[in-house]
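Single chain ahead, written as structure tokens, the form predicted alone.
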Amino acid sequence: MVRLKSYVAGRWFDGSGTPARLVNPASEEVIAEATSEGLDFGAALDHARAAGAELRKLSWAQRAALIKGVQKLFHANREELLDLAQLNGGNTRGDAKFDVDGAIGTLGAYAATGEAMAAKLGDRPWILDGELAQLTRAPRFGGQHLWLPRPGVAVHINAFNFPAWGTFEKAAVAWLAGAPIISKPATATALVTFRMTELLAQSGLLPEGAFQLVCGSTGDLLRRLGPQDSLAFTGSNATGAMLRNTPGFAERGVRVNVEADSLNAALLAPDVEIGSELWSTAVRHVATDMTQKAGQKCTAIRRVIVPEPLVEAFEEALLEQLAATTVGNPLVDGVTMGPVSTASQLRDVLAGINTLAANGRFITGNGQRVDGKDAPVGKGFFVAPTVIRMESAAAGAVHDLEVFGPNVSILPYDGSASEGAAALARGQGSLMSTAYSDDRAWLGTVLVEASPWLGRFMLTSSKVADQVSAPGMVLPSCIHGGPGRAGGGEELGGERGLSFYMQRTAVQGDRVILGKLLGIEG
């Protein structure tokens, strides 16, 4: 059995007390254990702050090279990481690639972002925001907004579903902004993150203290954060709310970014023809989001909003697509969907599915655990792909409850853009939604009325149906986050992501002096 240690203050720390156990979710076999009890979080923060000073001395080009080196390191060890992701996460090989390759790809994207910034900014540590403005009648008195790295520590608390991508998409942005990291993965699936940290520690690529790992509880870490520190959290809305209210956060102005629950929607317009390429794309997207990582993606489609005349045909097409899904041990050839990740996930998913079904009826699935192919009988956290048709598009639970597993709810609606599709898509705020239509008027109305409730909105028309990425794919060039119940946060988005770790300051004074100091021409 593997003992997961924390990596803090330049050494590996093995906690005391009763450890948490990590299991193979397909067999429930215990494969690892971890505890952080006894860890000195004050020392971890001191170590990170010293590393931050070294990181901020590096130029944009040097930070980009550092991130590129980490990308190459993980790519060289990709096969081992994929194996661990399958073992501990219940991932099929494809699901493991989605996570591990997502981490590698995002690191590469931020290395490229850093290179582009270096070409634009040279060795200047600041980023100009807008143009130098004249502030009074006197022409020489001006003001310029600029971003500068904050001398603080970035604490990252990550969800169980993406132990590789979730950890290192945050890390790539923070490193480029000059912020050292203390990372806390969800303990239940931390095996991949632990191994990636081992590789980093052995490589010597990073300034010592630029990345520290906590396997287990965060103890009193959060209570120690100060006004230049930040917390980025991915997980449930309830936990996010609790973290926002950490004692001292408000008084000290600790920055918090939350990416939480999301009831993402797929919206079909009345003009989508049955059997068309646009129709098939929508069906494929829904089926993929249901089964990829067993539906355990914060960006997965949960609500499918379909014009009433198209509902039965859409359900038939979706069932046909799902018929190719084989649920079972992800280590076995031919299995296309593994289990959910933990026993508590299994309980929550089944309870949630049955709550949704109380306002509708099962089209496929029955809200019960199933046995997986080539898994021990009665073991494993397996759930069948589940489709529920709601009695009414306004059914309460479907707009309130995110069931984090392989399920969708079909919501029949009248086909209208404003009172129908846009109103239903809004919910209480989501990370993303997707609209399928060639009707520009319909798309325009939905875009304007639904977008304030969405972090990302994908408009899929016939001309791009064969080109669009799957809705659940988070791309580093676009922001990731959303309003309302989705947490109100924002990360990634290329250079935009750096702002969370930087301070925007309005510098006022003599325009000539400001121009010379900041390298502003004219």
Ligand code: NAP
The other form holds:
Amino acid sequence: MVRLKSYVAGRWFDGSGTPARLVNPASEEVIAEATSEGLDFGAALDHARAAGAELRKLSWAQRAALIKGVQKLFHANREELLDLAQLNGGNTRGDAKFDVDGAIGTLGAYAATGEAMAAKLGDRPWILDGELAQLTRAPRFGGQHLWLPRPGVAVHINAFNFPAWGTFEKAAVAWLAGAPIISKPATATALVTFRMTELLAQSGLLPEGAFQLVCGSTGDLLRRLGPQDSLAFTGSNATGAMLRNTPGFAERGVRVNVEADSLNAALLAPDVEIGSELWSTAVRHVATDMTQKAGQKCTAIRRVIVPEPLVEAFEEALLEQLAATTVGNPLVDGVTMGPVSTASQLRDVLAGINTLAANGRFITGNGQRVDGKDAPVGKGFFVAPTVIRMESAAAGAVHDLEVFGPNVSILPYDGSASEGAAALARGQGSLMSTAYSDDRAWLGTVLVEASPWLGRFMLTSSKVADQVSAPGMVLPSCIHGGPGRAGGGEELGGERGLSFYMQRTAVQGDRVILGKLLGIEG
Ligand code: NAP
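Alt. form predicted together with this ligand, vs. the form predicted alone above:
Once more the chain from above appears, this time first in line as the rest of the complex follows.
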């Protein structure tokens, strides 16, 4: 059995006490264990602070090159990482690629962002924000906003569903901004992150201390964070709320970014014709989000809001699409959907599905565990794709409860843009949603009324139906995060993502001196 150690202060640390166990979710066989008990988090922070000073001495171009090196390292070891992601996460090969290739792709994208910044900024560590402006009547007195890296440590805590992408999308942004990282993956699926850290440590690519890994609990780490440090958290709303309230955070102004749960939606307009390409795209998007990673994506569509007259046809088309799904051991050829990742996930998903169904009725699935193809009978955390019909889009648990597994609820509505937008808003803030229509007036109303509730909004119309990325796919060039229950955070978005690790300062003074110091022409 693999013993996952933490990588801290330049060495591997094996904790004491009772370890947490990691299992293969298709067989429930224990494959690894981890504990961080006894780890000296003060030493980890000191080590990170020293590394931060070295990282910030590097130019944008050098940091971009470093990120590119990490991307190449993971790419060279991709097959091994995919195997581990399958073993520990219940992933099909496609699911594992979504995670591991997502990490590799995001590192590549941030290396490119860094190169573009280097071309624009040269060796200057600051990023100008707006223009050097006259502030009062005195012509020589001016001001310039600028961003500079904060001399702090980035603590990252990630969810179980993306052990590769979740860890390294955050890392790419933080490294480019010059922040050293202490990263904690969710323990249950930490095998991939552990191996990626081994590869990093062996490679010597990074300044020592630029990436430290905690396998297990974070002990007293968070209580030690100071005013230049930050916590980027991804996980459930409940854990996010608890971590925001870490003693000392408010007093010391520790920055916190929360990526939490989300009731993403697909909203169909009445003009979408049954059987059209736009219709088929919507059906395909919903089926993919239900089954990819067994529905364990924070961006997965949970609510499908459909004009009343189209509901039965939509359900029929969705069932037809889902008929191609084979639930089972994801290591076996022909299996298209694996189990959910942990025993507690299985419990929560089944309980959640039954709570939703109490307000509606099952179209497919029945809220019970199923056996998986080529998995031991009675073993494995398998759930069948489940579709539930609600009476209406008006209210109910479907707008409150995120069931983090292979399910959607179909919600009939009257087809009006305002009612559609209101249904999206009932999710209380979502990471993303998609609207399907060619009706520009309808799209315009929905765009204005629903966008404040969404981090990302995809307007899918016929001419781009075959070009749009899958709604659940997070692109490094667009922000990821959402208001309200989704946590209110923002990650990625190209250069925008760096602001979390930087300080914006309004520098005021003699415009001539400021111009000279900051290299501003004129
Ligand atoms: P979770 O139970 O909230 O755990 C998330 C992380 O927090 C794990 O690493 C967990 O560590 C850690 N944690 C829990 N208690 C902690 C504490 N007291 N101190 C420090 N760390 C602590 O969430 P999950 O079950 O892993 O993930 C599923 C949820 O994440 C879903 O709600 C999903 O929507 C959300 N999610 C959101 C996004 C997004 O980008 N918005 C992405 C993916 C997932 P242990 O594993 O060691 O307990």
